[in-house]
Each structure stands twice: as structure tokens, then as C-alpha cells.
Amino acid sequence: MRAKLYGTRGSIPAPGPETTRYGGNTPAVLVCAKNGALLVLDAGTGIRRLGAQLSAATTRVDILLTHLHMDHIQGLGFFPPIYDPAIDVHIWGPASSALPLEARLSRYLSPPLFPVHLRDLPRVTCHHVPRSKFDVGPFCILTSLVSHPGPTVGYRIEGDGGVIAYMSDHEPALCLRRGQWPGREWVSGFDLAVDADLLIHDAQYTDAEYERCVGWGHSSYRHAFEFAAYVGAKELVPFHHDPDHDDEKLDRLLSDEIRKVKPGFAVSPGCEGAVFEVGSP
């Protein structure tokens, strides 16, 4: 499998000269199998450029939404395949206690927020998660609710001999007891991330920022590193960068954490355009 990051920013787009390397678009990640099958993780503003770069031969795209906060669906209406009658688009995401996924998405894809109704799109089908493990082409996908306000889902994607875990908005540190990680059954997202080859994980805050934002559903760099070590991930990609963190600050946060922790796993910066190969070549 190949994963490419098209949007890495959290909460709100943050374009500008100070964010050119890490990127200012909100979450969107493309996962491609060796046979050409596609998954898109989240539909933030990065999905616009992602969609424009898809092959003309594309006939199906599956979009896996973690949740329906605006930074994760804001680009959906600007994703060209949803208007193409030759492409089947399948959107997977959580319902709420009161509304199915389609009704929740229709609140955004309808006037006055957007000029086009979801119901008028030619070949879009919605599916609920979490659910039992399921297959999409060559991908085997495991889903689970994770610690973040509102119904929020994390994904484990197995394919081509590799595993990608994707938890863009996640606060596993809520389970800490006096700073210690408890047994695996108490740790949000453990089953999704255990032994993952690539872990794309929320790292929005500094330690000081996290202390002011406990319960908001995001992780500090320290907690992202601790979670990666706890689950035995082989490579961590810090993700969902705070809109107030410029390139220099993100470089500093990453290097400082690596220096302090000396992790036993690879760590790669979550920059727009970064590509990761997972599993068999």
C-alpha cells in the first residue's frame, strides 16, 4: 500500500508562507493498493487537490470519514468524483444517536451552506461505521469508536501485507492513571493501532496547551509518542497540526520529542505531499 498526505492541519485551514512545508489544508489522505484500489481518509480541504489528481480511469472511490466536524468534511463538495456519473463514491462514517450518516451530511451538502444537495449527487452511497470488520476490494478494514467528542471512528487498514492505523482526532491519554498507561482494554484505539506498520495520529498540542484542553479530543506530541510505543507501531506520523503552529514550531516540537524520548520506532513529519510505502513492494 501507498499512503500520501494531502491535508494535515487540524481545526481550520491555515494557509500562508509560514505553513508551506507542513501544509495548511485540513485532513485528507489517499491510500492506494497495488491493484489500483483507492481509499480516501477524511474529506478536509486537502481532498480537492487529491481528487484533481486521480486517474481518469478511476471508477470507484471509498471515503472513510472519522467524524463530521467541519475540518473533516469541508472539502467534500469540492471533490470532483462526487459529480461524475461514471464513478461510484462510497462514504463511510458514523451516525449520531438521532440521525443516520446521510442526514448528517445533508446538513452541510445543502443550502444555505452549500448550493448542491447530497441527494442530487449521481452515484454516492453512504454506509455506517463502526461495524464488524469489512472488505473494500483488497483492503480489510477494522473500525472502532475512539476518544473524541461526538461519534468519532478510527480505522485500521490491512492490505498488501501491511497495516495502516489512522486516528486523526484522538485523545487516548484520558485513560492515564497517575501518568501510567493501564491495561489495553482501557486504552482507546489500542486494537486499531497495535503492531501497525504506519500510525497516522493526532499530535495537535504542546504539553502546556494540552493541560488547557483536556477532554477536547486531541493529543500532545508526548502522548502521541507514548501511544505509538504502547501499541508497538513501527512508524509514527504526527498529524492534525494546530493551526497556530507554523513550520518552525512543528520542526522544533518533533525534534525535541525525538531527543527526549529516543523512540524505538521511526518518526516522520506529517507534511502535505509526504508518501509512505507499507507492506510488500
The other form holds:
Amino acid sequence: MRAKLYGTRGSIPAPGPETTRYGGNTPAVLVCAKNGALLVLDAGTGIRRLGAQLSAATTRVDILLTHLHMDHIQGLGFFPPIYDPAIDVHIWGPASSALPLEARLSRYLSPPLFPVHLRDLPRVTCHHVPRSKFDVGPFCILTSLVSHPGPTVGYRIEGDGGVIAYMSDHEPALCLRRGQWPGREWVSGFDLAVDADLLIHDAQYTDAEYERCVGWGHSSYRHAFEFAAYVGAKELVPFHHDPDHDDEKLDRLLSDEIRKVKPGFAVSPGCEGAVFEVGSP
Amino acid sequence: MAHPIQIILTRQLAGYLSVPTFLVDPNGKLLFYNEPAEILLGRRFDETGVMPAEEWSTVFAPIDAEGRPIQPEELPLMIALHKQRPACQRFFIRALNDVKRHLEVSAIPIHGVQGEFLGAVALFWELSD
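Structure of the form predicted together with the partner chain (previous: the form predicted alone):
Let's see the whole complex now, leading with the same chain.
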């Protein structure tokens, strides 16, 4: 599998000369299998450019939404395949106790917030993510609800002999007991991330920022590193960068944490455009 | 395998409460009780550990105001488990440190966003006689 980051920013787009390397677009990640099958993880503003770069031969795209906060769906209306009658677009997302996924997405994809109704799109189908593993083409996908306000899932994607765990918005530190990680059955997201080859994980805050934002559903760099170590991930990509963190600050946060922790796994910066090969070549 | 996030967060919440709280899985297996419940029940959770419903529903020897034993299926937490509805009741227990306590217990089932049954939780309130 190949994963390419098209949007890595959390909360709100943050374009500007100070964010050119890490990028200003909100979450969107393209995962391609060797046979050409595609998954798109989240539909933040990065999905616009992602959509423009898809092959003309594409006939199906599956979009896996972690949740419906604006930064994860804002790009949906600007994703060209949803208007293309030759492409089947399947949108997967967490169920809620109140309304089906389509009705909740329609709150955004309808006037006055957007000129086009979701129901008028030619070949778009919405699905609630199953509570057990499911297959999309060559991908075997496991989801579970994770620690973040409102129904929010993480994804474990297995394919081509590799595993990608995608947990863009996740606060596993709420599971800590007196600062210690409890047994694995008490850690949010453990089953999704265990032994992943690539873990794309929330790292929105500094330690000081996290102290002011406990319960908001995000992680500090320290917590992302600790979680990666706890689950035995082979490579961590800090993700969902705070919009106030510029390139220089993100470089510093990453290098400081690596120096402090000396992780036993690889760490790569979550920059827009970064590409990761996972599984058998 | 990790517990559902609703159970993880319920345990986490219980850890921050002064209200005695008792958490079980869908089969009734005791998963956790918090420090205030440890005081009421007379033993630390680390010492009791997980416990099947058959054990926790009898080990505290619950009795009613007239001293009659309460059958396990009549306990609020068992009602929340088996009938999947809230239940509340006053009764006496004999704690594991042999102290008799008068409790009001409220129990609720825990259902996920799609209605899936994930377990139940009981809150204890000690009554002053």
C-alpha cells in the first residue's frame, strides 16, 4: 500500500507562508493498493487536490470519515468524483444514535451552507461503518469508536501485507491512571493500532496546550509518542497539527520529542505531500 | 481485546467520582469498582479483581429491610443487565470487611449509539439510618 498525505492540519485550514511544508489543508489521506484500489481517509480541504490528481480511469472511491467535525468533511463538496456519473463514491462514517450518516452530512451538503444537495449527487452512497471487520476491495478494515467527543472512529487498514492505523482525532491520554497506561483492554484504540506498520496519529498540542484542553479529544506530542510505543507501532506520523503551529514550531516539537523519548520506532513528519510505502513492495 | 470506548470512558469517569460506582460487562462480569465503592464494599478492587455475576450478586449477602435475602435477579444491577432497563432499590449488604451497610443502588444499562448492549453500571448511595 502507499499512503499520501494531502491534508494534515487540524481544526481549520491554516494556509500561509509559515505553513508551506507541513501544509494548511485539513485531513485527507489517499491510500492506494497495488491493484489500484483507492481509499480516502477523511474529507478535509486536502481532498480537493487529492481528487484532482486521481487517474481518469478511476471508477470507484471509498471515503472513510473518522467523524463529522467540519475539518473532516469540509472538502467533500469540492471532491470532483462526487459529481462524476462514471465514478461510484462510497462514504463510510460512524453511526449516531439520532440520524443516519446521510442526513447528518446533508446538514452541510445542502443550502444555505452549500449549493448542492447530497441527494442530488449522481453515484454517492453513504454507509455506517460496521462494528466488525469489513472488506473494501483488497483492503480489510477494522474500525472502533475512539476517545473523541461525538461518535468518532479510528481505522485499521490491512492490505498488501501491511497495516496502516489512522487515528486523526484521538485522546487516549484520558485512559491514563495516575499518569500510567493501564492494561491494553482499557486503552482507547489499542486494537486498531497494535503492531501497525504506520500509525498516523493526532498530535495537536504541546504539553502545556494539552493541559488547557483536556477532554477536547486530541493528543499532545508526548501522548502520541507514548501511545505509539504502547501499541508497538513501527512508524509514527504526528498528524492533525494545531492551526497555530507553524513549520518552525512543528519541526521543533518533533525534534524535541525525539530527543527526549529516543523512540524505538521511526518517526516521520506529517507534511502535506509525504508518501509512505507500507507492506510488501 | 480492548473494551468498547463507552466502557473505557465509564471506568475513567468512575475514577474521578466520589460516588461509589460498579461497572460490569454484558455478561455481568465485574470489570471495575472505584475507590469510594471499595470503602463501601470493604475490599480494594485490586484484591477482588474481575468477578462473575454469580459471585458479586451473592458475596455481599444482600437483605431487605425485614432481613430477608434478596435474590440475585432482584438486584438493580441484575435488572439493568437482564431487562436492560434502569432499576433502583434500597437494601442492606454485609461488606467484605463484615460491616453492615444500608444502601440505595441505582443501576442503568449502557447502550451504544446503535443500541448495542455493552454492560451496566451501578451507583451506590449509603443511607444513614
